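One chain comes next, on its own, written as C-alpha cells: the form predicted alone.
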Amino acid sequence: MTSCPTSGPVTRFAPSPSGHLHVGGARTALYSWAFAKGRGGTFIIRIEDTDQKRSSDAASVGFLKDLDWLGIRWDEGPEYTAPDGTKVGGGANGSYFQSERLAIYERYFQKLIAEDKAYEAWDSAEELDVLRKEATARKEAFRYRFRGEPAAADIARFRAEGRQPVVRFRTPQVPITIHDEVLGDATLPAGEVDDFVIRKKDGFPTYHFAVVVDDELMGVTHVLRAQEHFTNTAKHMVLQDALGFRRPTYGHLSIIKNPDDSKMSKRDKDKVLRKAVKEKALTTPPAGTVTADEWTKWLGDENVQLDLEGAIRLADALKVTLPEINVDDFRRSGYLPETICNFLALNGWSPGHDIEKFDNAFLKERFSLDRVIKTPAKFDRVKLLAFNTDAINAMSREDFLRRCREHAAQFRPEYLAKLGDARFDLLMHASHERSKTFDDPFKTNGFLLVADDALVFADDKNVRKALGIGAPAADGAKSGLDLLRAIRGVLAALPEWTQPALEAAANAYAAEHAAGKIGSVAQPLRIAASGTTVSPPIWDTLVLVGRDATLARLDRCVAWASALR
C-alpha cells in the first residue's frame, strides 16, 4: 500500500475511455491539476476502463491528446509522448488502466468475503425484476439486502444454468455523513444505501470498488469530481472503512449547462443532425457521408449516434453547424487551448477582484476550493468566442500564421496542398483581423479550393444589386456587369499580378468609367472571383485566386449574369 504523501496533495482525474473529453470532464481535470500543482503536489491520470462495452484503446489515447492540448500534463499515469517529444506519465503506482489491475482488486474482494463484509449473490435478472416490482407495489424504493446463503445444491444448479454470481458489499445499516469541501456536509439516514455490487458477473470491479482501491493505493488525498457522484461518496466511504483505508477529502463540482438550462450533452450534436434530416425530408444519406447501413441503423434508433467523423461529414453536407461539446470539437473549430482553459475555469470558480483573463499559471497559483461555485454553470458560447477573438487579435501576425498553419496541417490540409506556402501565408495575413478562430480563414474561403468551372455564383439580392441584374443603372451609368465585362482586358494586360498593380489599374479604370467609385468595380470583381460578395480584401483575393483563374471565373460570371438580365 502506498503511504500518504507528505509534501503536497495528490489529486487524480479518472475518465472512462468512451470518446473524446467532454468539457465538463476537462474542467474537472483542470481544477484537479491546479489544486495539486499549486501546492507542490501530484496530479494523476487513471483510465477507468472496467466497462468493456464502453471502453476502447483509441478513446484512451483521445483523452490523453485532449488533456495535453489543454496544457494539463500529468505526473503519474499512462505513458504518452506529446507532439513536442516530451514523455509524460509512468509512475510507481501503475498500471494506470483499471482493466490491468484485476489481480489487485481480487485480493480485496476476497478479503471482504473472508471477513463477512461481502458475499456472492446469484440472483438472475428476472428475479431482481420481481423484487423491484414488489418494492414498487409496497410504494418503497428498491434496496437490495442479503437474502441468505444459497444451499450448495442451488449453487450447483445455478452454475449448470450458466449463471455467474456478482459480489455485493454488506452495507452497515447506519447513518452516513458525507463531508464535502464544496457542498458542505450531508447525512444519509440508515438504510439508504443498499448492498451494492462491487464485482460484476464478468469478474470486473464496479466503479465504486475500483475507485476506492485505486485512490488508496495511489495515495490520492483529494478527490474533485462531478456533483452527480455526490451520493456515490457514501458507498465509497463505507468501503474505505471496511477495508481500513483513509478517506480522501472530497469536493463535488456543479454541472455545466447550456444557456437554455439543458445539460451539455454529446447528444446535442445528434439532435441537430436529426432535425436537419427531418426538415430536408431525406430518406438516403448524402453522398460521401455515411454508409447506407449506418444511415438505416441511425435513423431507426434514437439511441444510436453516428461516429464523430461521420457526423462531421453529414453536418457539412447538410450545411449545419454541430455544437461543440467535447474538447476536440473546440480544437477542430479553431479555439485556443489557453482560452478554453481560461473560460472553463470561470465556469464554476471565481478568482475574485473582477479578474476574467488569466492563464494556467495564474489558475495554478490562485485556485482554491472555497471559491468554487455550488450552482450550475452556464456555458456562454458568445462570451467564449469573444475571449477567443480577443486572444487572436492580440497575436502577432507571425504567431497567428504559425498557429493557423498547425491547425491546417491537422484539420484543413487541402488548403496547404492547394495554395502552397506563399499564397497560404497571404491568406492568413489577409484573414487575421477578420478571424475569431483559427478555422475562420478556411471555412469562409472555400472558393479557393473550387475548380474554376465549378464555382457557383450566389443568386441573392446583394449579388444582383452589385451586378445590376434586374434593374437598369441610374442615369445611364454602367452596371456592375458592364464594368466587369469591360475591365477584363485591363486586367489581362497587366504585366504583373500583384496587389499594388491590381489596385492601381482598378482605381484608374474606376476614375474614368465609374465616377471614381472603386466599389462599383471591386464588388463585381469579388463576385466573379469568389462567387459571393464576401471575401478577404479584394486585391488579396485576386492574387490568391491567380491571374488565369480570375479571368476564367470572370468570363463565367459575365455569361451567368448576362443570362439572368
Ligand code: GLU
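Between two forms, the rigid core is defined as the largest C-alpha subset superposing within 1.5 Å. Remember, it's a predicted structure, so these values are computed and weren't measured experimentally. Numbering follows the first chain given and starts at 1. First, how it differs from the form predicted in complex with ligand GLU.
- Each of Val327, Asp439, Thr171, Thr233 except one sits more than 12 positions from any hinge; the exception, lying at the hinge between rigid parts between these two forms, is Val327.
- Rigid-body rotation of the smaller part against the larger part between these two forms amounts to 13 degrees, from C-alpha fits.
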Given for the second form:
Amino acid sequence: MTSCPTSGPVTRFAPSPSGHLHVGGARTALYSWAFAKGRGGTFIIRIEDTDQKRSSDAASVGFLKDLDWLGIRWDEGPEYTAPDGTKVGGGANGSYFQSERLAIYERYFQKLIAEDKAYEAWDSAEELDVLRKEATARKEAFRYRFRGEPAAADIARFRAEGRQPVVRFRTPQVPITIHDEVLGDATLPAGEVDDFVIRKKDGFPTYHFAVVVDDELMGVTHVLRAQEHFTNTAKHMVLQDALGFRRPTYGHLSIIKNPDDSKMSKRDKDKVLRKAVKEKALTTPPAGTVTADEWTKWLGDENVQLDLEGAIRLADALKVTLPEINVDDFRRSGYLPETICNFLALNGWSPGHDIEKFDNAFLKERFSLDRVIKTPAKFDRVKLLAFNTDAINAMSREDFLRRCREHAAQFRPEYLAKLGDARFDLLMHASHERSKTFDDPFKTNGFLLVADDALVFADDKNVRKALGIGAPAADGAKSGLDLLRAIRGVLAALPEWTQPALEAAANAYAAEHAAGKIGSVAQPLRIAASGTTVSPPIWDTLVLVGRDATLARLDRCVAWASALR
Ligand code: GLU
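If the structure you just shared is the form predicted alone, then what does the corresponding form predicted in complex with ligand GLU look like?
Following is the full complex, with the preceding chain placed first.
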C-alpha cells in the first residue's frame, strides 16, 4: 500500500485523453479538486490512456493545459510546467499514465486467475456474434458467462491461428448495491453483470480493471465522476471485493445540457455551420476554409463533423460564432477562467443563501456533496456572458490590458504584429468598457488589419444616412460625403495626429460647417476609417488607423460613396 501525503480525502480526475476537455469533464475535475482541497486532502490527475486507438499525447497535454488554465492544480499526476514556470505533478504513486502501468495490472490479473476468479476466454468475434444473436432470439440481453475450459488441443490451435485470449472476470451472481452520495442507493439484481472483460486481446486492461487497481494503489477515497459511469460502479465493486481492495465513496454527477435539453456536444458546432451555409445558399466552400472534398463529405452526411480548425475557419468566413463546448473554446472566445469555474460550479451545485459570485477559494471552503443536484444542469450561455461582462467591468485597466495581451499572443497574434505596442494598448483602452470578453476588442475591429485598398465600406442604412447617399441633404446643409471631402485638407494639414488635435480640428470645422454638430463630421470619418458606423471612440479610431491610412481610406470612401449617389 502506498502512503498518502495528507490524512484528508484523496480524489482524482481521470480523463481518457481523446479530443478536448469538455465543460462536463472540467466540472468533474473542479468538484473533485474542491472536495479534496477544502478538506486538507490530495487531488490526483490520472490519464486513462488504455484505449490505444483513441488516446493521444497531444490530447493529454491539452487536458493538463486546460486544467491549469482553470486554476485547478494537482498534487499528484503527470508532470507539467505551467506558463508561469511552476512545476506541477509527479508523486510517489506514478506512473499517472495507465499505459505505463501494464506490469502492475498484470500482477493483479495473475492473482485473480490463480484464485480462479478470472479466466482466459478465446472466443472469436464471430463466435461472440453468434452468442449475441442467440440471446436476441430468446429475447434476452446478452450476458457472457463462463463456457467451460477449452481443451489443450484447441488452445494450441487458437495460438497457431494467431488468436489472442481476453481475460474475463468470473462475476459472482449476487445482488449488488451501489451507494452513491449524490444519487442515493441502487441495487442491481443478481445476474445483471456478466463475466466482463478485464484484459483485452492487446494485453491492455479494460477501463473497469485499471480504474479499480489504480484507485486502490493511489489511495483514492472519493470518486466523483459522470453519471454515465453509475452502473459501471457495480463492476468496480465486485472487482474490489475479489481483489480485497477498499471501497471509495462514490458520487455520480448529472450531465450538463443545453437549455433546449439537448446534450452539449461538439456536433452543436456543425449544426450552427450547416445552418449558416444553408441560409447563405453556399455550394462551394469559402476560400481558405476547408477542401472541396471535406466540404462535400460534410454537407452530404449530417453525421460527419469538421475538424476543429476547419470549423473555426469556416465560422470566421461565415461570420458566425461557434457554440463553446470545450474549455479551450471558452478560452479562445475570451472568457476568464475564474468566470468559467464560478459558472461551472453553479451548474450542479450551489452554496445557498443566493450566493452566485465566488472564486475557487470560496468553492473549496464550501463545496459539499449534499448540495450537488441529481438532475441535469442547464448551461445558460447568456448568464455566463453576463458573468464574464461583470468580471471584465470590475477589472482594472492594467489587468484588462495584460490579459488581452495574453489572449492576443495566443489567438490574435496578427493584432500585436500589425499594431505594435502603443497602438495595441490604445485599442485595449478604447475597448475595455464595451468588451464582454477578451476577444471582443479583436472580433469587431478587423478593419485595423486590412490593407487600405481592401477595406470594404458597408452599404447599409446607417452608412447611407451618415453619408447622405440616396437622400438629398436638408436645404443648405452639407451631406456627410460633402463634409468628408471638405475636411480632408484640414486633417492632412494637422501638425500632429493625436486625439486632442483631431478632436479640436473637427470641432472647429463642425462649428463652422455643420451647425456645431460634431456627429455629422465624426460619423462619416468613422465610416471612412473603419468601413462601418461602429468602431472604438472616433479619435482613438483615427489614431489607431494612422494619418496616411486614414487619408487613403477617406479618398476611397469618397470615391465609393460618390459613385452611389
Ligand atoms: N476515463 C473515464 C472517463 O473519462 C473516467 C471515469 C472515472 O472517473 O472513473 O470517463
